[in-house]
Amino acid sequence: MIDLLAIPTLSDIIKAHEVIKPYARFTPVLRSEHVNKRTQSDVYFKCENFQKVGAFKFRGACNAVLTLSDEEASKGVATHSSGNHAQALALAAKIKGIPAFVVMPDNAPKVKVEAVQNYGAEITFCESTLEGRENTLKQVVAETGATIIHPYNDSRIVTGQGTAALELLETNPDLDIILTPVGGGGLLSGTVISAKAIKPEIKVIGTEPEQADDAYESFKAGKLIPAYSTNTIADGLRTSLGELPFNIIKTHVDDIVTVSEDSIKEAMRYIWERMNIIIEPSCAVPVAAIFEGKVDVRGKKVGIIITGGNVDLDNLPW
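Kindly supply the structure of this chain on its own, in the form predicted together with another copy of the chain.
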């Protein structure tokens, strides 16, 4: 049995890249003169909002599903999520031809429920509490024997998320800094393993909303401090940092900085208007960090992983 909390290596991430390559997109890197001028730096946006299901989450889910044993695979996979991980897992399971069981709160937005259904997953609705979700998931697993795939506290997921930085450094080897948002920590931890192994002198910095700063607090304290009230617009980052990601982040990441809600909204709209790409509030967080000067990027080559683009066009924050 594999250790789901084992810290992956670059070699694991390279293997994962081979595994997911036929299914995941090698996403393009975009640039913007406006952003470069504003920040006096040279910014390279790795556009995971163009990844399948519209988010980097497909990388981890795809790696997890495609590396199941045949016996595990035959019984399917399960998770509780109303976000991008649910869609990512549903699509990965569809590709593998196995069942996906997704537990969603009964107040989940219709558009998210339909997206998961369209990828062929079986949805079980539950009360909208963490307890309700976890109990329902346990029940689903007891009935089906499906393997739970956690959205970030899972070595296979962290390994998969690390492939985005692998691609970014393949196309842009001369980056000085890479920035990502941090929610559960899967992307930041995968990124720092790839980046530091490929280029030890590179800086890797996590960015977080002030209103959901548990990763910042945990990083400063050197121990996991769960998120309490998380009132940020960056809905993908409301979750608490996971144990495995934190074990990686605390020793390898150079810094974690926080940004205000106003600067997240401003950065989000700026990128929509100047780059013509749709980014979620979560991906505006690293952009806000360089706009606010929270990370000094002047004269540097900066990589930013744009994590996803799933937003409700009827409820934009402006």
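For the form predicted alone instead of the form predicted together with another copy of the chain, what are the coordinates?
Shown below: the chain alone.
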């Protein structure tokens, strides 16, 4: 049996990259003179909004599903997710030819719900709380016998997410800093494993909304503190930090900073207008962090992982 809470290594992430390579896109890295001038830095955006399902989550889900044993895969897979992991797991399951059962909060963006349905997953809705998600998932698994693929508290997910930073540093080895959003922590923990193993002196910083700051509070306290209030526009970051990601983050990440809701909206709109790409609120968070000066990037080469572009166009924040 694989220890799903074992801390992965760079070699695990390299293996995951080989597993997902036939299916996941090697996403582009874009730059903006507007952003560089505003921040007095050189920013490299790893555009996972161009990934399959429109988000980095496909990396982890693809790795997890494709490395299941036949017995684990026999009755399908199940998870809870506000959207991007749900879509990713649904597509990965479709590729493998097995059913997917997804628990989604009743306030999940319509665009993400429709996408999950289009990939063939069966959706069960629940209250928009961690307790609601987990209890409903238990019921679904009891009824179906499906194997749970947790959105972030799973070493197979962490290694898959770490492949984005692996690619980013392969094409841009001179980076001084990498910033990612942090919700459950799968991306940040996978990123820091890749980045620190490849370039030990690089800084890796997590960014989070002030209205969903459990990772920030946990990092500062040195112990897991659950998310009690997640009233943020960044719907992908409303979940609590996971045990496995926290064990990695608390040891290896250099810092976690928080940003305001207004700055998230402003950064999101700025990237839409200046770079002509669609990003969702969650991945505007690291952009807001450098715009607000929460991270000093002046004169630095900065990597930002743009995590997704799945936005409800009928409910924009401006």
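Owing to the predicted nature of the structure, the values given are computational and were not obtained by experimental measurement. Positions refer to the first chain, counted from 1. For the two forms, the rigid core is made up of the largest set of C-alpha atoms that agree within 1.5 Å on superposition.
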C-alpha of residue 221 moved at least 2 Å between the two forms on rigid core: no
Does superposing the core leave residue 247 with a CA shift of 2 Å or more between the two forms?
no
Review point. Is there a C-alpha shift of 2 Å or more at residue 130 between the two forms once the rigid core is superposed?
Key: yes
